[in-house]
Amino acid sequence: MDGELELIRRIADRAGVRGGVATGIGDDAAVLDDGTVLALDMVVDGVHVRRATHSFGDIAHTALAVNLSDVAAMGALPVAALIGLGLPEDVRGDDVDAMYADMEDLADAHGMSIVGGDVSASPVLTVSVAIVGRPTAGIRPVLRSTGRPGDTLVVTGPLGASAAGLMVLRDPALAAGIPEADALVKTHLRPRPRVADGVHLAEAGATAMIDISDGLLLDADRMARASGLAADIDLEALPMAPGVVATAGAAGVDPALLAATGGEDYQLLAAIPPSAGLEPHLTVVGQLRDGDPGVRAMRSGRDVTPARLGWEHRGA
């Protein structure tokens, strides 16, 4: 079975880009000639979420949030979304009400509208969201493929909270003595897209950007390869969310590698010129340079890149 990245490559090889489209398959979102961005992500029970741990509201919030994160990664603002629901027989009308209540709250918070969609019977609960966004006036969407040698790599906030929260959900005993455990779980259940940060970085001159959905190292690798560059990530520089170190210690795993590979943080990774000013909440975590395309995880000057960079939706 092909892995996710190989499958996407095979699809892209067969999907032509015709008039009106500036950027097709291969970025966080497609871009039309007028700068409109289009993205689609789905959330599937048993793959991305589990009804045993996620409420219907959690699942719906996540489905819309991950699409908002794709728009954020382009430096754009969300405008509208279409929702596709695949519903098993045991899902009731009240459950759907709860899903739309939470999606509408999130849409309202970002000034966007849910404008339609589709509903179908399905053996597993599936929420598919197609989203439309637009950049601010005078700013083109930021691609992952336009980084430059010497660019500084920054992240918009702490890492590892979602991965640590998932660990606590799977093994509640890990929460003992960790006061931040509930906050870690909430971060996993209710991801917060960084739309305002994406717009700020685009306006500040970011040369490339990607959201950290599948792990910092894997997404940095994607940015580096798309830009034809090498990316060095300094594990000792990573900002980690409160409670991550303690949770990783309780589970017997390296906290920096958990933060670098755990995924579902939905922070943004951006490449910015060295001369650009940094907002206080942005953290420098590495650099783009000439070299063989790909990512290296560095610790005290040594290459400690793990075999597994992050999470792929399909295994090889």
Given for the second form:
Number of protein chains: 2
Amino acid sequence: MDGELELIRRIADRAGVRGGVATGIGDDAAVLDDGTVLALDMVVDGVHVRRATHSFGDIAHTALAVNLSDVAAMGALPVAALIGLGLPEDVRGDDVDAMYADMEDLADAHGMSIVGGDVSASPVLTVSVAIVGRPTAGIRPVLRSTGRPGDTLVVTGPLGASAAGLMVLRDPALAAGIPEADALVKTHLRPRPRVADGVHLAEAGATAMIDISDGLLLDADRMARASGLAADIDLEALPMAPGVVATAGAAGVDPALLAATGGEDYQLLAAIPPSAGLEPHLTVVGQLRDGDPGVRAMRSGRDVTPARLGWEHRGA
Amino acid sequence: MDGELELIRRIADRAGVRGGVATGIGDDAAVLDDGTVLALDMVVDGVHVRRATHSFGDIAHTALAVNLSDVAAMGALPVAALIGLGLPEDVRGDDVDAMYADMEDLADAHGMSIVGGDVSASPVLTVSVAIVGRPTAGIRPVLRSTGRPGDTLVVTGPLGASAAGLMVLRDPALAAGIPEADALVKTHLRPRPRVADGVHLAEAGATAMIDISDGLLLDADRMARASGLAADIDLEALPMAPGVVATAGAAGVDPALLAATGGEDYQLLAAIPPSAGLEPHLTVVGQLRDGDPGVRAMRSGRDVTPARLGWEHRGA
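So the form predicted alone is up there; where is the form predicted in complex with a further copy of the same chain?
Complete assembly follows, chain above in first position.
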């Protein structure tokens, strides 16, 4: 079996881009000629979520949230989503109602609509979501490939909460003495896409953007390689979610590395020109520069890049 | 477990339609304010296709074709598709290449692009496809719900080939003495969406349209109920694909009922005003009229509607 990244490379190599498409495979979302953005992400029980720890509502929320995050990463606003449900025999109508109740809540909070989809039998619970978004007036979708040397790298909020929450879910004993443990778990089960932040960054002139789905280092590496630049990430500058340092300590892992590689934060990583003003809720975590394309994790001026930058959902 | 139709009803009851959407859940595709059409259909191994009888290319072709058929049923042209692959451990990179080769061929034949998607591990081979289309200039997408009393019901080509092909796949002995057996199997494995026909019918003034995915009677029933009308289908008028009568005879089933309920033909069923001219490749199969909403199958003036109108992909 080939890894996810290798498969995507092979797929992208083969893809033909025909009329009406501005940007095809290779970004958080594709872009049509009129600026419409399109993305599809699927959530599979046992791979991205687990029925043992996630409610039906959690699973459905996550599936829609990760797609909203793709639209956010383009600096666009979501308009409509389609939902494909693969349902095992034991899933009841009430479970499906619970899934849709939570997806409708999330859709409503973002002013967008669930407009269709498909329901099928399947041996494994699968939620495929496709989403359509549009940028605000006069703004083009922000790609990951258009960062510029000297741009500042910023994140929209604290990192590590989802990874720490997953650790607590897997080993509840870690929660002892950590008042934020429940909040960490909730962040893992109910990711919150940064749609308003994405639009704001696009309007403020971000040159490149990506959502932090698989770990800051891996997603920064993707932005850097797509832009043909080096990205330096300062591990000592990362904004840590409350409770992450304590949880990492209890588990005996490096908190900054947990925050940098843990994945599923769904914060945005943006490159902004040095001249742009910094909003207070943005944290500078590094810089783009000319150099060998890819990410370097720095600590006190030393390169401490780990071998594993983040998560792939299909092992190599 | 609830049936597919019951689940879709529950989902549609809950759905809120917000800004930017003209038509939400309940048609072959959703329609945005600017006429953009969106659909998502998934194909699951063991449910819609079988790795024992379908090649990887067949499965991928089918997944894209059924989505193209949804766009065709709106009278629109496809622009872009997103592909979500759920891949079991034993699927190799070469298999994925084979899937994309056949999807790229089909995309190219329709002048549209595969622009992205997702790859995930999964215990079962799953292909989710989302598609975006646009109507030709000056034409609105054709819904299934807007048929009018007195409209003529037409189909775009012969029926029953896919159902007969599936019977041959399951019982190869049926093929003895039937020269068209291979062609029937091929029609089942490689459905051909009627995109040009759909555009032509929309431009010719079709009032309602639906693709025949689950059986002529079931899809006519959907159109009729959505339009608040009765639909009479004349079983003696159905255009039979070559070899269907012989295959049905060999299997001891009624050929017209096979063609009317077999499903997966991916021809289009359209309602056209009596004043519209009939193209030679269209066949009149019935009529819409005022009356109890739903389909009736007629034979020599008698109501012979079967209890089972077609296929659901999640049993009741």
